[in-house]
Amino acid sequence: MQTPYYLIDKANLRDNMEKIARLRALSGARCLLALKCFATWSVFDFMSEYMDGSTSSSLYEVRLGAEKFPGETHAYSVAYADHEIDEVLGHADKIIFNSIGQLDKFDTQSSGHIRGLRANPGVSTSEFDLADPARPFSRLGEHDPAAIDAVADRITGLMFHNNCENDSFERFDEMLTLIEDRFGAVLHKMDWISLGGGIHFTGADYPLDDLALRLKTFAERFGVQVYLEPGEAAITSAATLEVTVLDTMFNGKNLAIVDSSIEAHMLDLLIYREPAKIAPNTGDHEWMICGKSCLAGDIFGEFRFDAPLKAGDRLSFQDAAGYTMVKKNWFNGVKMPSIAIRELDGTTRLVRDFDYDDFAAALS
């Protein structure tokens, strides 16, 4: 198969389904796809298999949700327009404001619908302010429990997202300890509470029976259901970026360039100053991948092999699905890479393929 594609194993898939499948069953908890992290929706199929359904961020993704992710459709968005708020709700199950002023400007719009409100309970576990909800002057839900009981009357649930990439247990459950206390009197007059994503609780060593019930004993205490909205949990180690040495060269290091670009392929690498990942990256050859495009900071980053690198090599970027096809842009030209699917019986088929008239269609 011609480079650069994505690939998603089924197998690896699978795997994180199985936990939250069971993180399911343990805690009675519901479990949508973030679309904002993972939205190829050739394995939806597969992945409503082992989750509840979708939650969104814009009209697009809900309309994506509705229509092929089976299950619940949760609408979110930081701000809806005028225009397509009619749309949304013909899509969405439940409905999300961000806001109480969208709560009160499309109230006549949504009644008669399941809504809900996010709330920002001012902490938050991410390391980088450009992802932080809980960063100063925020725009991400509202602050003040008072307001919030205010309104409580209209709407049926409530909304937190404030873990990012938490792999701590221990972390999740002071954060959770901290909004039971500062907003437990309007939680109380919910029917459901969704705690958003960012729990890293698919990954090795996790202790997914203290997170359960951790939950059950959080929705038996208000009486609500609660919803969990994984992304990079539902698609860690799901896929590798597929990628070829098209040159070598040496400049102090030695230099390898790849038929893909890390701003148009793997953008939040670039945004969040991370490196590609390689294994096993053992060897006593060093070498900078470099990306294709013209900008100077392509790099994936210094990796280690056991053989020098040459023009032909194949090369696999670990960890390629969250963020990365819903990112994946034109930029210089450079091609976008196809997207493939290693099913559970081993065979791989081409399930999306770009060419000249994808970038042209593009723009105008």
Second form
Protein chains: 2
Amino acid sequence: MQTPYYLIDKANLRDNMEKIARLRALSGARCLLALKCFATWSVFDFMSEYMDGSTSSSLYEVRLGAEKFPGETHAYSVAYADHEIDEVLGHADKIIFNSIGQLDKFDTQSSGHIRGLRANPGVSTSEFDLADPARPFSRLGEHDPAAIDAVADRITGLMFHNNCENDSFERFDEMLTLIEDRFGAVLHKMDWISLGGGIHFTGADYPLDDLALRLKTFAERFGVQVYLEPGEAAITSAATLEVTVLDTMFNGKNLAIVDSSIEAHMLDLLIYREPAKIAPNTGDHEWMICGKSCLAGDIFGEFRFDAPLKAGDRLSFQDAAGYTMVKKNWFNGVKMPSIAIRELDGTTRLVRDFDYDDFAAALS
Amino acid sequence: MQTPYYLIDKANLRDNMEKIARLRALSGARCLLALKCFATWSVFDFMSEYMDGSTSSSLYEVRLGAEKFPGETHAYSVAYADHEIDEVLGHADKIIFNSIGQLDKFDTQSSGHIRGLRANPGVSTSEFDLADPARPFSRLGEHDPAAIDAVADRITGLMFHNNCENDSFERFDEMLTLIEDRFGAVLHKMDWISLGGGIHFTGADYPLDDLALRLKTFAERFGVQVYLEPGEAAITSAATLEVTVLDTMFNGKNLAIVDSSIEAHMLDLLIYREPAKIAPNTGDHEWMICGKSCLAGDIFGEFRFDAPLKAGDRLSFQDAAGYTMVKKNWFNGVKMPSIAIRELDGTTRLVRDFDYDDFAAALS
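Structure of the form predicted in complex with a further copy of the same chain, given the form predicted alone:
After this comes the whole thing, all chains and molecules, with the earlier chain placed first.
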């Protein structure tokens, strides 16, 4: 198969899915895939065997979830437009508004539906200000428990989403306690609570049983159905980006240019100024792996290899499932990576290829 | 027309085009549009009345240039793949290799074509390390004049691209002198020299005549045809991003959420951590304008208005032509902005709309 392509590995995906299924069984919590992180719908049927459905951040995502991901479909968006709301409601089992303003605005249209509101507890685990829902002046959710209480009769649930790649159960526990203390009165009035995504509970050493017990206790204390909305946790390590070295140079360091680009194909590496991952990243030869776009800083990172790289060598960037395919773009007209799936029996099949016509049609 | 949409204003575009035409007439330099910055081909015929053609950074871009932009077509890429080179050569009037390695690799296939090489003078004007072609360990072009001289019999031109939004003629002049001093011997052997893009010569106070004279003197001294490859300079102020306020909140500041997203629709604001532009940005009311994606830092900036904002208000982000449409993506499934053109007679026509099917087809 011609590079570049994203390769989704169902066996690795299944490892995460089995942990999610275990958490659901132990805790009673329901788990919905966050499409904002991963929306490659060819594997939705497979994932739906282990998960309860999907959650969304826009009209198009909620429709994709409704059409492609069996199970429950949650609708959330920072803001819906007037012309979107009826279609959103048609696709959603629940709708979660970001503000009381939006709840008021769409009160009549949504009155026959299960409704919720996003609450912002004012604390988070994000190490990046950019991704911190609790940042100063945050627009993400309502902050005031009293204001939420005043509309409690019009909603049956709340959504908190303040974790971000949080791999510490203790930190999660602390923050949930804070939510209990601060929002306890209104929590008792709700039927369901979503605790959002960003809990890295599929990580190797995560105390899954402790998390399950904590969620179960929370659910029982307030008499609510708990939801989690895993994104990264559901698909961590489930895909690679497969590339080929096109050219090598030496300019103070060994440089290898591959047929991909961080900006076009793994955008978060650029946005968060983080390196890609290559395994095993050992050996005597250190190389800087660069993208082929015109951007001077289009650099995947510096990695170690057993032998010098040369044109034609194949490389795999690890952990290429989350926030990659959903953000890919046509910068520089660099060939958009195909999407392929490695099935459980080891065979690999191409599910989507992109060509010049796709590029030209992205503009006008 | 329903927001969001990019609105290309041909009258503003014409202002830039006329400056380009003037520069060409005064200097003898040829000007090629850099498609990496702007590739909205509906206005290529119009632009081609004032420009000599287009230049590219990939196979798909060179094909777009060859098919849609009348005139000369330059091919450049940081690296071409084996399976691309014949098609690239079929579309290009000139091919510029990034390295001697690529020139060697494709020597036979490209021998009947006009060939050039990218040279890196080791200095630049970029204020961003990310965008600085002269950054340490840069992979962009060959640095050593002696190495370039050794292949001078196989090429007829060189490309230097070390300016980046450079609005200082003095700085450009200094850097060109440095290029003359450092690469003079090999420049004399060439037929054509591209000085790349990044010269902000369409800016209001730019001394266009001084630039023209400098280019003419350079061309005469070395006996070369000079090329420029304007991107931003060609389309500065030529488009806006039109959006609508969907919701307002107060959380320490006045917040307005619009039906767009910096990450999805004006990506460079996020990458370079810069604010959008709104005109006139005066008045007693200060508002933070936020995008509707889930990203906490999806913020266009803080701007001043004559009255408080409310849902339904229309806003225009200025300077939305360069590096916007070419990088737009489906993050969060946020509706991708349509593309519209305001003709010289003031009428506006929609040239491209994007819908759910485009979103679903971007994945698989």
